[in-house]
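Take a look at this single chain, the form predicted alone, given in C-alpha cells.
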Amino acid sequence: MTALTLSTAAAPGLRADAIVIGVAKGAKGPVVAPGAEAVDKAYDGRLAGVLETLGASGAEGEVTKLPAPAGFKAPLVVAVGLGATPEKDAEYDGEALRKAAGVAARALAGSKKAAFALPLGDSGAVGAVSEGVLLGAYAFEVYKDNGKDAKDAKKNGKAPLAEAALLGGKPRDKEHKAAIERAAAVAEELNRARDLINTPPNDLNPESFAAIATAAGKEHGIKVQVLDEKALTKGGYGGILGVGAGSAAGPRLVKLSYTHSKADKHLALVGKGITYDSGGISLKPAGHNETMKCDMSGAAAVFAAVVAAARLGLRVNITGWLALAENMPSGSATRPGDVLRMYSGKTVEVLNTDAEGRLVLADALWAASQEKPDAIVDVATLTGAMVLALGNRTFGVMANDDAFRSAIVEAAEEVGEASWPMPLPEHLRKGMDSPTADIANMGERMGGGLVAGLFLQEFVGEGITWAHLDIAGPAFNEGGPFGYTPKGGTGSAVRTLVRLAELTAVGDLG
C-alpha cells in the first residue's frame, strides 16, 4: 500500500516525481485552491490563467499536467479538479478532497513519490486526503503478468504510487497523526475487501474465505469461530445449507468477535457471502453470470469493518457474521418448490433459487439475534430491484426504526458513501404468504428490494434494532474508474460500518 507521510517541507525544495495541487471551478474560471501558494507564486501568480489556457476548468475528476516551474526539484505539477469553490470562509468538502486525491493517485501510477499540496484546513481534511490517496492508488494485478521485476512493472505503468507526502500536514500534531493512522487502517482493510471481491471464484470459496478470516483474527486479536457443514447441519441452519447444497464447495458460517474491556455497547454486523452466484436451478440468463464473484461483497464489507475496528481499538463490542455459500445447480441443489427449515425454526418455501441471499442472511440474522446485541446491521448485494431504484452508486437503507435508519444515512454521508432511506411497506408482506410454509422467499415483483427487506425482518429477534443495507448497485463497478473508486470491487459500505462502530463506541448512535 502507498506509504503516507505528513510534511512541513516547502514544495519547491521537495524531491518528488510530482506536486499535486487543487483547482476549483470559480465564477470567472479556474481557481487555485489553498495549499498551492508556493506553486502559484513560482508562476508569478498566473497559475490559474496557465491552467485555463491548457483547458482546465476545475471540474471534479479533471487532471491537468504541466511542467514544474524553474527551481522546483519535482519535474511535474498535477492539477486535479475539486469541483465548485466553497462558499466564503467555508472549507473544502471532505468528499471533494477525497475524490481529488484519489484521481491524482491513480494518475500517478508508476511514480515513486508525489507531494500533495491540497487544502488541509483541519484533521478532517488530512484524513480525507489520506483516504483518497490510499483508495485511489489501489490496483488488483494479482492475475496479470506485469513483467518479471519491479523495473518492468514501473515501465508498464502498473505499480501503484509508492509514497505520498501531505504538504501542510503536521507530523507532531496529535490530531493530524490520528487522522492519517485512522485513514491507513480503514483504507487498508477496505482494499483487502476489494481484493476479496475481485478474486475469482475458483480461488475464493466459503472454505478459503473462512481461512482468510481466521488468519486475520489471529493477527488482530479477534476471536473467530467457523461452522462447517457438519456443525451447520447439527445446528439446523437450513437456509445456509440449502443454498450451498448444489456446490462441491461446502458452506460456512463465520463468527468474528471483537471485544473491548471497557465497551458497554454491542453491535452485530451480518454479511451476505455468496462467493459465486449462478442462480442455482433458477439459472441466471446469459450475460448476468460474469461478475457474480462479487456476490460476497456484503461479507467482505463486514469482515473489513470488524478488522478495522479492532485495529483502531474502538470502545465497542462488535460481532461479525459471514454467511458464506456458493449457489450452484446440480443434482443435489435446492429446487424451486422445496421447503427449508431455517435456524429460527420457521419454514421457507423456495420459489426462486436465485433469491438465495436472503436465505443465508436469515440464518445469520437469527444467530446474531440470540446474543441480544444493541443493534444489528446486515449488508448484502441483495436485489437487482435496488439497482433499478437507486442506480449504480447508491445503496438503500431499510430499518425497523426510523431514527436508526436516519443515523445510518447520515453516517454514510459523513464518510462520502451515497445512500438513500427506503421504506418497509407492510402491505408487501402478504405477497410472501405460502400455502405450504411459514413464508416464501419471493413476493410481489414490484418493489422487490423492499420485499427482500421485509423477508429479512422476519428473522430479526423481537425488540432488536435492525437495519438492512442493499449494496447491489455500488458494490461492483463495471464501468471505468472515477474519483477514488476503481473498476471492479469497490468495498462499498466498509466506511459506513466503521463510522457506525465509532458512533456506537462514543454513544452517539441511537
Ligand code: BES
Second form
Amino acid sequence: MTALTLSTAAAPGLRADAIVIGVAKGAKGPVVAPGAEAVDKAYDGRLAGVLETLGASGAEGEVTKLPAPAGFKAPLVVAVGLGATPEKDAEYDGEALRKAAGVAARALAGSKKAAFALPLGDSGAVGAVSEGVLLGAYAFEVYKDNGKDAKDAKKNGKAPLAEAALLGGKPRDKEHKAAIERAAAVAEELNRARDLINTPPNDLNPESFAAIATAAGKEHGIKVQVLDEKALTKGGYGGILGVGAGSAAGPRLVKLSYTHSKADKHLALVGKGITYDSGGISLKPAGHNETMKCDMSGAAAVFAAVVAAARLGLRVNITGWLALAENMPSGSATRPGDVLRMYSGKTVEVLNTDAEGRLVLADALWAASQEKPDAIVDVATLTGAMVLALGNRTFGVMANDDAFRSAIVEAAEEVGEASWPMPLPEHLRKGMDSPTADIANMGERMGGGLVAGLFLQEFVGEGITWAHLDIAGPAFNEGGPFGYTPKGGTGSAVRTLVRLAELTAVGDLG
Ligand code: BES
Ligand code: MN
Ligand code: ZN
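Can you give me the structure for the form predicted in complex with this ligand, which would complement the form predicted alone we have just seen?
Shown next: the complete complex, the earlier chain at its head.
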C-alpha cells in the first residue's frame, strides 16, 4: 500500500514526481484551493488563469497536468478538481477532499512519490485526504502477470503510487497523527476486502476465506472459530448447509471475536459470504452471473471492519460472523421445493435456490442473537431489487428500530458512503407464507429488497436491535473508476461499520 507521511516541507524544495494541488469551481472560473499558495506564487499568482487556459473548471473528477514552475524540484503539477467552492468561511467538505485525493492518486499510478498540497484545515481533512490517497491508489494486479515470474508482474498495469507526503500536515500534532493512523488502518483493511472480492471464485471459496480470516485473527489478537461442515451438521445449521450442499467446496461459519477489557457494549456484525452465486438449481441466466464472485462482499466488509477495529483498539466488544458458502447446482444441491430446518428451529421452504443469501444469514443472525449483543448489523449483496430501487452507488438500510436505522444512515454519511433508509412493511410478510413450512424463502416480487429484509427479521432474537444493509448496488463497480472507487470490488460498508463501532465504543449508539 502507498506509504503516507505528514510533511512540513515547502513545495519548491520537495523531491517528488509531482505536486498535487486542488482547484475548485468558483463563480468566475477556477479557483486555486488553499494549500497551493507556494505553487501559485511561483506562477506569479496567475495559476488560476493558467489552469483556465488549459481548460480546467474545478469540476469533480477533473485532472489537469502542467509543468512545475522554474525552481521547483518536482517536474509536474497535478491540479485535481474539488467541485464547488465551500460557502464563505467554511472548510472543504471531507468527501470532496477524499474523492479528489483518490482521483489524483490514481492519475499518478506508476509514480514513486507525490506531494499533496490540498487544503488541510483540520485533522478531519488530514484523515479524508489520507483515505482518498490510499483507497484511490488501489489496484488489483495479482492475476496480471501472464503466468510469468513475479518480476514481470504489473507489466500490464502501472504499479500504484508508492509514496505520498501530505504537505501542511503536522507530524508532531497528536490529532494529525491519529487521523493518518486511523486512515491507514481502515484503508488497508478496506483494500484487503477489495482483494477478497476481486479474487476469482476458483481461488476464494469458503475454506480458503476461513483460512485467511484465521491467519488475520492470529496477527491482530482476534479469536477466530471456524465451524466446518461437520460442526455445522452437528449444530443444526440447515440454512448454511442447504446453500452449500451443491458445491464441492463445503460451507463454513466463521466467528471473529474482538474484545476490549474496558468495553461496555457488544456489537455483532453478520456478513453474507457467498463466494460464488450461480443461483443453484434456479440457475442464473448468462449476463447475471459473471460478477457473482462479489456475493461475499458483506462478509469481506465485516471481516475488514473487525480487523480495523482491533487495530484501532476500539473500546467495544465486536463479534463478526461470516456466513460462507458457494451456491452451485449439482446432484447434491438443494432443490426448489426442499424444506430446510434452520439453526433457529424454524423450517423454510426453498422456492428459489437463488434466494440463498437470506438462508445463510438466517443461521448466522440466530447464532449472533444467542449472545444477546446490544445490536446486530448484517451486510449483504442481497437483492437485485435493491439495485433497481437505489442504483449502483447507494445501499439500503432496513431496521427493527427507526432511531437505529437513522443512526446508521448518519454514520454512513459522515464517512462518505451513500445510503438510504428503507421500510419493512408488515403486509409483505404474508407473501412468504408456505403451505408446507413455517416460511418460504421468496415472497412478492414487488419490493423484493424489503421482502428479503422481512425474512431476515424472523431470525433475529427477541428484543435485539437489528439493522440490515443491502449493498447489492455499490459492492461491485462494473463501470470505470471514479473518485477513490476502483473498478471491481469497492469495499462498500467497511467505513460505515468502523464508524458504527467507534460510535458504539463511546456510547453514542445502541
Ligand atoms: N446475490 C444476488 C443479488 C445480487 C444481484 C447481488 C445483483 C449483486 C448484484 C442474490 O442472491 C439473488 O440472487 N437474489 C435474487 C432473489 C430472488 C430470487 C428472490 C434476486 O434479487 O433476483
Ligand atoms: Mn442468489
Ligand atoms: Zn446471492
